[in-house]
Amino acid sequence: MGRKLSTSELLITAGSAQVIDLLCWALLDRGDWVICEEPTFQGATGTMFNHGARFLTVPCDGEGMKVELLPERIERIRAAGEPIKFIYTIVNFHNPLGCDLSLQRRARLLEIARTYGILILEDDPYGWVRFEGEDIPSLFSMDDSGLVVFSSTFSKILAPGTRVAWCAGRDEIIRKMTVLKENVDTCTSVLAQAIVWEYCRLGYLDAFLPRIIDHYRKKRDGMETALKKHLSPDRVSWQKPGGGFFYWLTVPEIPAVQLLEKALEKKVAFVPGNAFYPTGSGGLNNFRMCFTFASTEMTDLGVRYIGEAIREFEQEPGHKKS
């Protein structure tokens, strides 16, 4: 996070999904607006939608959210007299894009948030899993206005089943979220917290994290090799992620949902891109693949089958560019 906290600025939660849920309980009324990247993690926007949020979306490129587009969008909504409650951003190794929000854009995002007085939810489950390059300062560490709530989790670096995560922010918002949490589950499992605490206290996490990173780096490299081996750059494009869990692929001439049907016939699955668009207006020629689970051999086989599915789709009578 980049700076020292007082206990009143910290809340332990039952997974990072609960951070989003509690913040929505604390801030959102039905019909309020939330700003987010598009595409973005559908689990987060699904929770916001259940709380009645409407989505003001901002497109992304290889450096993350195009923050220069924010002022016009914010002013348009405010001119209609409607509230924008917070900005949601996945800053490191974005899900599903795999990119980082650049340092320059982080600084500009904070400037815009200060100008308009809008809180930021900085979601960072993947920042610990960096394969190369330098760490980029968190928005939370750069913020001097108390506008950022930072969220992270042990699920990507210890075990998802522990369901232990945390968030940090100014004491006012953390206090509200704490009261709401008491009404939801009283507290995060004390047993799970004790296990995580002891694991960290004994130095196991510090010792094991480099091995986790190296393990996932090899998986990433295996998928990169398979993509170059089995997919034509004339038909498919992607950006090699510097960390995290995901590749985001673009197939300009093929609807990803239809490609998935062919891939499933070969026992291969991926997530079509439209699932990551909260407005339902994009991602038709994109899909996300996770490289962290399968072995390098299985990854190679799976990508080979996807390549076969692409070629079979292109050979079908009546195939046209989408």
Contents of the next structure:
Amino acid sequence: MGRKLSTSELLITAGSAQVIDLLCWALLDRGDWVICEEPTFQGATGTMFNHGARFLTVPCDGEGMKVELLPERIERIRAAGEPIKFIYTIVNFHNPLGCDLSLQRRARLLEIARTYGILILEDDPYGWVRFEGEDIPSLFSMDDSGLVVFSSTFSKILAPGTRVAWCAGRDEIIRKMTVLKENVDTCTSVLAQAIVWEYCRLGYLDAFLPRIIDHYRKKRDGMETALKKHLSPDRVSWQKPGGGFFYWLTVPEIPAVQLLEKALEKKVAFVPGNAFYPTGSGGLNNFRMCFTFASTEMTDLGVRYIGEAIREFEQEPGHKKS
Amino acid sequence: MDKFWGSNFSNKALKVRPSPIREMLSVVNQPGMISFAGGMPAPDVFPVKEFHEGTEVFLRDGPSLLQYGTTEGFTPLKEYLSEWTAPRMGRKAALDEMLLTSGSQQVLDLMGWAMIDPGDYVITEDPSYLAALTAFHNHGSRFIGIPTDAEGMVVDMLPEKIEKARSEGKKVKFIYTIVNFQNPAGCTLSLERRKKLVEISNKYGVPIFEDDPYGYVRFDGDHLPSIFSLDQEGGVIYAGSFSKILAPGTRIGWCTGSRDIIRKLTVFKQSTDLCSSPISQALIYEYCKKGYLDAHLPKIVADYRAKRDAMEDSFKKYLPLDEVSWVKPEGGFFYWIHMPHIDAEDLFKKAIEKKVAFVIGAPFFANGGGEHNARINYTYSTPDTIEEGVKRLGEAMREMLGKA
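Would you generate the structure of this protein in the form predicted in complex with the partner chain, following the form predicted alone above?
Shown next: the complete complex, the earlier chain at its head.
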């Protein structure tokens, strides 16, 4: 975070879904715009949608959000006199893309946000689950003007069942989110917070995290191996993630939803890409695979089945090949 | 105002007021203060040891407790509740007629999502539970308040109010009632009025939201059947909570209703907090399964009954009886007093000087009122501090009246 936070800059929430819910309560009137990556975590945009958000989406590449596309998009909305309330970005090991927002792009994003006076919600549930490479400084730590709310959670670094997360930001926004939280659920489970605190205080958060990382790194490696082994690079492409939970695959000539049908026959499941596009269009030839849950053996088997499904699909009459 | 945040606040955020009761906590926690303010259970009736016994479940089922749970809630606990609440509910609810929530406050928020569009009307008792009024208000509702008397909401006023509202093009979305030992008024909706309410609900097609956090904390008299049990049309949603019958720190409540509303609430819950803590739900289940819910509840009831009695006696002894009236609550957490010639806010300031705190009536009224009412909690104190606190309150009242 770049510094020690004071307690008035922190709010503990019932999971990170609640951070988004509370920020939306605090900022969104129906019809307001939210800027987000495309694709992005559909759980977050679902919550924003319930609060009446409209989505201004920005495509991504291997370095995350293509921030250079922002000014033009922002100006278009501003010219129509409509409010843009915040930028939602998943900065590390993006769900579903798996990429990081590069340091350079973080600096540029902050510049743009400051220029146009737009707030940023920096969502970072996966940042501590890094397998290799260097940590990239948070947006929060790179900004002095206070326009960033940072959000993270114990879900991936301890366990999701605790339902304890947190956000950090200027007193003013934290205070407002707190007041709104009173009427949403009164307070986060004291029991859960105390249990998490004991765990941390006893040194387990630090001691156990490397084991979590190690475990997931092996699974990531297992999936990378399986993908290379069973899938043909002229049919499927992907970028190996340096951390987090997900692979994002591109299958240019195959509709992911139909591929899923075939895969399900073989008892393997993934999420077709379209689910992650808040405006509803896009991702038709993409899908997301989570590697953290299955064992390496099951992953190999599953990816093999996907490879078979792809080949079967291509052999079907009427299927066009490039 | 901060150039980034304040200038970007939503309209709701600009209008929302923090709970005056929560805001009072710093005043109320001053040393030497006797607080009749917060609606807090007494920590000495928390079943700490019994609850702790359940932690063995971590060693047995650790991985599943630490994983994401379903939004619908922990099935064994639902099954237990379905059975345990059946006598009051009139039948065993099916699992898909129930949702476990993060406290019953969450039921209020989810009902707001599912039912309220900005400008819609909600019928409530007048006064009603502050955090419910605020939750509905945040979703954009306006209020039609129905006065209460010793038998609860004066339901006979409903048909006229509903017809008038409809003739003005207003949409009345549901009737919100805190059916037993109402917070703040302490009253309980009589059986006759429950039946009448169901009749009216069915006739006008306005569902009933029956909020019942205190129903199991009854000191005298007989338990009344829930409104849910009196309705055959599926137009009632019932909300319950472990906060007063076990402990509030667990943050687990539940609601029971017809499948379509439960499903809708569940979908909205996905977007607000994904799932309630599987750990809390499992621990509560262990506690219940071991028989502690049934075994311990009478101790809670006995403890609070003694405090209610202490307060009743103290009121009679120390308050200016021709200037203060109240209805003795048959259960729950609060006294609601009426003092026609004393302004509650002024009394509050004087009371604080004498080191006794309570909550003034006004925040509990959606459309104004309550200047001569006060809510007095007894559960948090001991019988001795109750007597001392009421003595101070009586002095404060007499000084106010002396000045008038």
